[in-house]
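In the form predicted on its own, a lone chain appears below as structure tokens.
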Amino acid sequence: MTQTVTVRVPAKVNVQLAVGGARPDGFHDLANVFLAVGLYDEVSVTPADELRVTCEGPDAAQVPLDRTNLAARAALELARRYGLDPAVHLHITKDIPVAGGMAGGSADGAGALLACDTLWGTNASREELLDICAELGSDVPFSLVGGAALGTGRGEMLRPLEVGGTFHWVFAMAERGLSTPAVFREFDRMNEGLRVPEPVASQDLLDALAKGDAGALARTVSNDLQPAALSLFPELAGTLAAGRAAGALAALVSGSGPTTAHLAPDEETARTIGRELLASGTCRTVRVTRSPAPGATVLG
């Protein structure tokens, strides 16, 4: 019987995204407070004659199926390090929005890496898996780890954070995507000639997470990329306003956008916010979920 390994991997929201100026290598130093949320992709890996990628689920047509896909790149890099033939079929079942600022592609890379490690029995250390993740992209290490973490450097150096309770979220998906590189370019354009401060995590925000205090978290969430995302996609301002009007404690663009994240005081209010956001006509669809969520997990 052909063996298949399936890994479930979560989306993320950035409750703080502090962005420094552009570095000589083109990246930006970040203070990036990640929370994994209960929206998941699944990546299944099966032995095959050659490496191939397939995908199903919402917006699957937008997912590249060649070797630029982070899932394929993860399989190729692990195989290279262990002298293996990367002949696997990678099947991605999407539930995380595509090009939505919730690290769906990064999640698929982390999921494929753990699935291939399990299938091939490479027994790579956690440190090596995280090293490969960092090579693949700034958000990929957190997709592997999950929970909550502070990402520094370009976001790939992680420090786990304590979370003292459950936070309830509504995510509003936009009618189109936004390119992360384009949002960073707009950030650079908007800050040209200005002194961009060094990114530092907010201690008040970290304390709010540790206490599980949604009200305190709402007062401290921030996203330095939000002005750039709104500049490229002005309609998002209407979605943010609709969420606040419906009872959200805070509303912000998730990462580079265009998904917007609306923090609710409880699950019932979250469902009300979701219904009112849909009725407002300012978004394509909504998802109600909670955080934190576990990182990449082998299902079988």
Second form
Amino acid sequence: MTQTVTVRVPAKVNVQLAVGGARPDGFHDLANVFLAVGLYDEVSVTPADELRVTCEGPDAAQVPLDRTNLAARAALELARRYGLDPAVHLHITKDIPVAGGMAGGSADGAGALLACDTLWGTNASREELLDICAELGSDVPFSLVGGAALGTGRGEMLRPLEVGGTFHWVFAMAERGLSTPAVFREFDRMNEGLRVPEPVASQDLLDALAKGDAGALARTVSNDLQPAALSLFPELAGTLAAGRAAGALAALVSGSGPTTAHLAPDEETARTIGRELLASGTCRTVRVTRSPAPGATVLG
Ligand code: ATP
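Would you mind generating the form predicted together with adenosine-5'-triphosphate (ATP) now that we have the form predicted on its own?
Starting with the chain above, the whole complex follows.
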């Protein structure tokens, strides 16, 4: 009998993304409030003759299938630490947009890690799994834990946050992707010679999350990368405006973009916003979903 382990992993939206100035190592300090949303990739792992990655889904053609894929890198790192042969077939069923600012690659890294840990019986501690995630990328630890969390440092030091209710969202996917490093470079260019303040989490925003108060959350969401994303992708301003006109309490670029996130007061309004955004012709597709969502979960 062939053994397969499948793990489901959520996408994220940053309800606050405060970005500090470039550090000497080129990275930026962040105050990053992550919220997992109900849009998922699934990663399945099956024993095979050698390490292999396949991917299905609307954006599958843009996903690298070599060892640069974050799922492959996760499997290789766990195998290296435990002296195992990483001979597995990793299959990604991709629903999270690629290069969309929703941490899709990070989700696959966290998913593959948990799937391999389960398949191989390595039983790595939560701490070790989080350590491997942080090595793979700043957004990967959050994909493992899900829910809501405040990320500091490069975003990889996580503090879980309380969420007191359900938030309804519409995500509008763009016609093309945006490279995260390119958006940070544009942020640096736009802030050259300016004094960039230390990134600090907004207490009002954390209170809004804890209360589950969508109106208060809408008043406090912010994304310091938004001006840079809009500078590289000016059409996104039209998508944000269309979402607001359709009834969104707030509309912002998700992470480094180009996906835009539209916060709705309730599920019915979210469906209306989704229909109107699609009809506006300012995006490729829309997804109506809710948050928070659980982190990486073994399905079987
Ligand atoms: P983030 O929100 O964390 O900045 P993103 O959602 O904007 O990331 P990803 O979908 O994670 O972007 O992809 C960024 C790049 O990473 C892709 O263009 C691709 O070359 C590479 N990549 C590596 N592994 C994967 C993967 N499993 N899925 C998608 N892209 C991957």
